[in-house]
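Next up: just one chain, as structure tokens, the form predicted alone.
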Amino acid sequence: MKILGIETSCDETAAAVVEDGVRILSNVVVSQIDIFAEYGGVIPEVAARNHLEVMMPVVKKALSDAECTWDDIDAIAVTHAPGLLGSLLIGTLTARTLAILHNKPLYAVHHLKSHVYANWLSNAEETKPVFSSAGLEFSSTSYAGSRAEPPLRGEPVRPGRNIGVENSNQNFMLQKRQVLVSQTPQFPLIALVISGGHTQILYMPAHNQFEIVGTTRDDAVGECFDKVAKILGLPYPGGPAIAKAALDGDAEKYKLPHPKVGGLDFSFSGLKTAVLRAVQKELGLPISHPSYDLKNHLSKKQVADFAASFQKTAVEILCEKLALAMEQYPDVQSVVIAGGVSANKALREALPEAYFPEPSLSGDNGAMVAAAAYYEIISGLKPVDPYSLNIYPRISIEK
């Protein structure tokens, strides 16, 4: 089964062809990061216009890279929620039109579900640097040949141990119950979704079954990375910028608090404010001093130390909640990390036994949409009517 996946929930225009939910035949992504880096964030109207300009060239290249014609495509999948209204509109209108023109079944996919299913995609080849939508200079990765099984994740461990976070010099890791770590995630599982404006813990007893057991009460961790980066004078997007700056920093330099939020919920607004106050204190400036000016007073070493200290604290908070989730759901067999923040190297090192998507598949892409649709199909979900499909800027994954 070959599925064309289309993704336009934010500022990436993406299309891919995936076979049987695991084998990537093509994966084309046009990013608008170069446009929005100047503004420090995404401008929805500008994003929608750029999607409109490149949408059909991206789809055509995805088909070309996969060496497919429309006769080879069995279904079309598209992100219909959540996301920026204008961006979602471009992707869904394109998918609806193509489904009607080529008489293909259409599947509407939740964005967070797609990120989770990126973990089922086979190992991706190294892609070239993300290309710009400016000038339509395409650079993509094609995947040919039979699916290669990913290597075993981790080494055998003693059975009978509970999954939990161990604190050894602040190095966290998940201990698995199984004697051997499986090649693919096993159900029931816990998924930590850390994507854009979302930070959630999901319990999945089986494919295409989602229960939200923890969520953020204010800022998502990705938003917190962006806001802290802005305080430190680092470029957008904040995640990669902080990770790079942290390489030269001392993660123990500044002690930052862990929000005291009950249960499996998160809160990152207080952490952002704690960084702001710590920077003002370090510089000997009053709390009334504007945050946008602090970067002009920070040395390169101070920026690196704050970046490292913040990143360490954010990773610890995520790991602590995962440990609590393991205690509350003792039947869980696997832990899956999904979303853009899953590309963070410090988080990957802290959770060596968790499942992560390939770094090139952590961000928004069409392959994950096609993979999610495949598991919807085999779970018995019916296609949607292309004449009446709607978009939802905000909707729960449980709907």
Ligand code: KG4
Given for the second form:
Amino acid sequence: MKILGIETSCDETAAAVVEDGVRILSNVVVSQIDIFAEYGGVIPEVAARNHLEVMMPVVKKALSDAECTWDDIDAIAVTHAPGLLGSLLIGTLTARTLAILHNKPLYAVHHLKSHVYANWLSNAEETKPVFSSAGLEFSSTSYAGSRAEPPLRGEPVRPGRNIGVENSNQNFMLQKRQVLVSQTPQFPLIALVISGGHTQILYMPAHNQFEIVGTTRDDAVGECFDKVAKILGLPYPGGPAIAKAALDGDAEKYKLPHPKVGGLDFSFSGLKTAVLRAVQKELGLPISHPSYDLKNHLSKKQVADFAASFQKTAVEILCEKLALAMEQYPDVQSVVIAGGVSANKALREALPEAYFPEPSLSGDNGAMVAAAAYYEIISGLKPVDPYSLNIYPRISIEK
Ligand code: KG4
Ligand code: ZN
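For comparison with the form predicted alone, provide the form predicted in complex with the named molecule.
Below, the chain from earlier opens the complete complex, with every other chain and molecule after it.
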């Protein structure tokens, strides 16, 4: 089954053809980063206009790269929620029109679901441990109808291995669990969705079933990377810029606080303010000193040290909450990381046993939309009406 996936929820115009939810036949992404780097953030109207300009060339290239004609395409999938209103409109109107024109079933996919399903695209060849408190009771039922590889490979290995940050007093509670290897994430699983707009812990008992068990009370972690980058005078988007600057920095130089938010919820606005105050203090400037001017006083070394210290703290916070989630959901067999921040190398190193998308699939792309739609189709979800499909800029994944 070949699905054309279309994604325009923010500032990437993307289309891809994916076969059977796993094999990427083409993946075209046109990013508007260069445009918004100048402004230090996305301007919604400008993003929508740019989507409009490149949308059809991107779709055409996705088809030609995949060596497909319309006859080869079995379904069209598009992001319809959440995201920027104007951006979502361009993608959905394109998909609706193409579905009517070429008489294809149309699937509307939630953006966070797509990010989660990037993990089924990328790890087909990779093995990861499966965690279980109950031993060898895995089945492939959740793969019924899927032509993905069999879920388990190999014998029980490495019992008692932990995941988590070293030195963390919250190390993952996996010591007593049996560990097996698998090529694809196993259910039930915990998904940590970390992007520019969201920071959520999802409990997934099976394909297409999501329960939000933790969420941010204020900023998303990606947003926090972007805001801290701005303070430090690093370009937009801040995540990659901070990760790069941190390579030359001392992560122990500045001690930053972990938010005191109970349960599995997050808070990142305090961390951003803590960086701001630490920078002002380091420079001997009062807290009234405007944040936009601080970058003019910081040395390269100071920027690197702040970037490294901030990144370390953000990674620790994410790992601590994951550890808690694993404790609260002892039946969890896999941990899946999704969204733009999942590209972060320090986070990947801190969580060697979690699933991560291929770094190139961490950010917004059409392939993950097609993968998510594939699992909707095999789960029996019905296509939407192309004449009436709506967009939902703020809707939750649980809806
Ligand atoms: O998923 P995404 O591409 O778009 C949204 O759905 O929001 O996520 C974008 C976010 C931005 O905040 C960006 O700074 C962050 O992902 N990001 C990173 C890295 N690459 C992108 N954050 C930390 N480290 C990275 N390497
Ligand atoms: Zn995204």
